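Only one chain is shown below, in C-alpha cells, and it's the form predicted on its own.
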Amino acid sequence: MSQDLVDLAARANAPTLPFAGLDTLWLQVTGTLCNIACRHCFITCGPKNDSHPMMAREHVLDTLDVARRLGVREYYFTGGEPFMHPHIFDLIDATLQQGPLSILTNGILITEDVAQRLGDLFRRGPYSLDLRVSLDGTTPEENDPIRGKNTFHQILAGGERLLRAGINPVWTVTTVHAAFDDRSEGYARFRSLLEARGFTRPRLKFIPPFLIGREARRSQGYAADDLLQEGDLFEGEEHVLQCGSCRTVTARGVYPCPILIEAQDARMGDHLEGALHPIRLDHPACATCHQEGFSCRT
C-alpha cells in the first residue's frame, strides 16, 4: 500500500470532536500579512504573504454582529500582525463593546502613541483588553535567529511601552529551543529577564511548536503516525481543546482554529453560522494540542 493511501486511511480513522458551543471567536484581521517572517511560523506569515488577505473593516464588523447574536463570550485578534490593520483601533473599540478581547502581536509596532491609545481603551472599555506579545528567547542570540535581526530589543521595548501605559502584557514563548524543554527552568529565566525590565508581575504563556508552515521546514515536520486515531480522545475533551468551542474567521472563510487556516481541507465554509458543528481531528497538528493539553486561549 502506498504512503498516500496509508495517510488517507489514518485520516479516515481520526476521532470526531463534539461541538460544545461557540464561546470564543478568532478574527484573522490582517490575514497572513506580517511585518516580520519568523522561522517557526506555522502559517508562514510575512510581509509578502497574502494567502489570507487583510479582513475589510466592514467584514470584521459584520462578523462581530453575527457573533453577538450567536452568544460569543470572548474575542481574539490575530494575523499576521494586527497592528498593521489601518482601522485597528475602530475594530478594537467595536469589539470591546460586546466582549473581552485579546490581541496577539509581536510588539514591534507598539509605539508610544499606540501604547497610550491602547491604555485608554483598556481603562475605559466595558470589557477587558489583553495584549499577548511574542518573544522566543531571553537573549538576542536565542530570539533573533527565530524572529529576525534586532527583534529582541524591539519586542521588549514595545512591551515596556504597554507597561508604562498601564497594560501588563502576556509574554508568549514558543518552545522551539531545547533550552526551554525544562518548562520550570524556562519560566525562571523569562521571569528574571522581565523582572529586570520592570515587569514586577510577569505573565507568561508557553506554546508548543506546531510542525507545519515554516516550522516544518526548520524542523522535521510531523510523521505519518502522528495523526490522532479513534479512541485517543478522553471524555469531555471538547471542553479542553479550544476547537470544541471556538472558530476562526478570515477573509477567505471559516476554520476550526487559527492554527489550521493554511490547511484548505480544514475550511468550514463562508459563514460562521454554518460552522457550528463537530469536526474531525484529522490534521497532525491536532495531536500536538491533544498531547500537550494546549489551548490558544490566553
Second form
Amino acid sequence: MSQDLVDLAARANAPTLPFAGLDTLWLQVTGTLCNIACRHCFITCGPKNDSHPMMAREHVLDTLDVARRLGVREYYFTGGEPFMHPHIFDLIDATLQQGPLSILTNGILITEDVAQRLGDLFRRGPYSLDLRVSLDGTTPEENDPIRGKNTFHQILAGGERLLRAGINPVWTVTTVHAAFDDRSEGYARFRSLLEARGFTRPRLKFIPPFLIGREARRSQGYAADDLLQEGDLFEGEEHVLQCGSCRTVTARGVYPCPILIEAQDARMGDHLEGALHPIRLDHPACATCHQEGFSCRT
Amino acid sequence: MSHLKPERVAVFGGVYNNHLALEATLRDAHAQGAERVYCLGDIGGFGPSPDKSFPLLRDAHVLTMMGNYDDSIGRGLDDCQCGYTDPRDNHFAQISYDYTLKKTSDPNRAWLRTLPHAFRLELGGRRVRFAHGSTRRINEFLWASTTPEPFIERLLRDADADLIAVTHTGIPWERRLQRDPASGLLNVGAIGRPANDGDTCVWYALLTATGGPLGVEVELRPVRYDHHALAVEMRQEGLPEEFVETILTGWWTTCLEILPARERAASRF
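Could I see the form predicted in complex with the partner chain next, after the form predicted on its own?
So here's everything in the complex, that chain up top.
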C-alpha cells in the first residue's frame, strides 16, 4: 500500500468529537496578515500572506448578529495581528456589546493611544475585555530568533502600556524552548521577568507548539502516525477540547478551530449555522490538543 | 427534582465548611420568612471541621443539591473537580480537598452521594431552576462579566426555565433580560467565603414571588457572622494562613487565576 493510502486509512479511523453547542467564536479579523513572521507560527502569518485576507467590517458585524442569535458565550479576535485592522475599534466595540472578548496580539502595535482606548473599553464595556500578548522567552536571546529582531523589547513595551492603561494582559508563551518544558521552571522565570517590569500579578498561559504552518519547517512537522484513532477520546472530552464548542470564522469561511485554517479539508463551509455539528479529529494537530489537554481559551 | 409553589425561598451555595456562616444564614433566612431553604451544593472545602455543617443542614430541612465538591468527597475522588487551571490555585485547592476528605465521616459522605443534581420550582408564576455551576455542567463558572445576555437566553431555553440560580464561583450577581425582565440568571454567591471585595460578610439570595412584572424579586443579602471565631478554628485545624487571611480581610488570596479579567482587576491580589 502506498503511504498516501496508509494515511487515508489512518484518517478514516479518526474519532468523532461531539459538538456541545457554540460557546466560543473565533474571528480571524486580519486573516493571515501580520506585522511580523514568527518562525513557530502554526499558520504562516506574515506581512505578505493574504491567503486569508482581512475580514470586512460588515462580514464581522453580520457574523456577530448570527452569533447573538445562537447564544454565543465568548469571542476571540486573532489573526495575524488584529491591531492591523483599520476598523479594529469598531469591531471591539460591537463585540463587547454582546459578550466578553479576548484579543490575541503580539503587542507591538499597542501604542499609548491604543492602550488608553482599550483601557477605557475595559472599564466601561458591559463585558470583560482581555488582551493576550505573545512572548517566547525571558530574554531577547530567547525570544528574538523566534519572533523577530528587537521584538522582545517592543512586545514588553506594548504590555507595559496596557498595564499603565489598567489592563493586566495574559502573557502567552509557546513552549518552543526546552527550558519551558518544565512548566514550574517556565512560570518562575516569566514571573520573575514580569514582576521586575511592574506586573505585580503576572498572568501566564503556556501553549504547546503545533508542528504545522511555519513551525513545520522549523520542527520537521508531525510524523505520519501522529493521528488520533477511534477510542482515543475520553468521555466528555468535547468540554475540554475547544473544538467541541467553538468555530473560527475567517474571510474565507468557517473552520473548526483557529489552529486549522490552513489545513487541507478543514473548511466547513461559508456559514456558521452550517458548521454546528460533530467533527472528525483527523489532523495530526488534533493529537497535540488531546495529548496536552490543551484549550485555546484564555 | 422537587416541585413546589412557595412564595418566598432562601437560596445559598458554597458552604465550604463555614458552619458559623451557615448558622447565621439559616437564622437570617428564618427571620426573613423563607418558607423553604435551598443549598446549591459544595458543603466542603476551604474552612474547618467538615462534619459540623451536615447536622445544621439536615436539622433545618435544607433542600440540598450536589456540587462538584460533594460529588468528589462522596465518591472519594482524587480532587475537587473545581476546574482550576493555574498550578498555585490547584496547590491550595488540593490542601482543602485532602483535609475535607480526611475529616468527613463515612455517613456524611454516604449522604452526599444521595443528593440530587437540580431543583425546579414555580415561583410567582415563573419557572425557576436551581443548579450548582450551570444547568449544563456541575463545574461551569458563570461570572458576571463573562455570562452575556444572549448566552443566558440560550441557557434558559435549553433548561426550559425563566430564571436560573447557580453558585460555584463565590461572587454574587444577577442579570435580567432586557426584552423580558422577568427572565434572567442569578448567581447567589457563596456563604463559605467572602466575595473578594474587602468585606468579610458572605452572601445568599432571597427569592420572593411578586404580583409585578418581575415575577420573582431577588434580594442578595449580606450575612455577618463571627469570622474571628472561624479564623481561630481554622488555625487550630492547621489550615493555610492564606485561607485565614481571606476570612479576616474579605479578599481572596488563592484560586484567583480563574477570575475573568474584569473580576480580577477588582481583586486586591
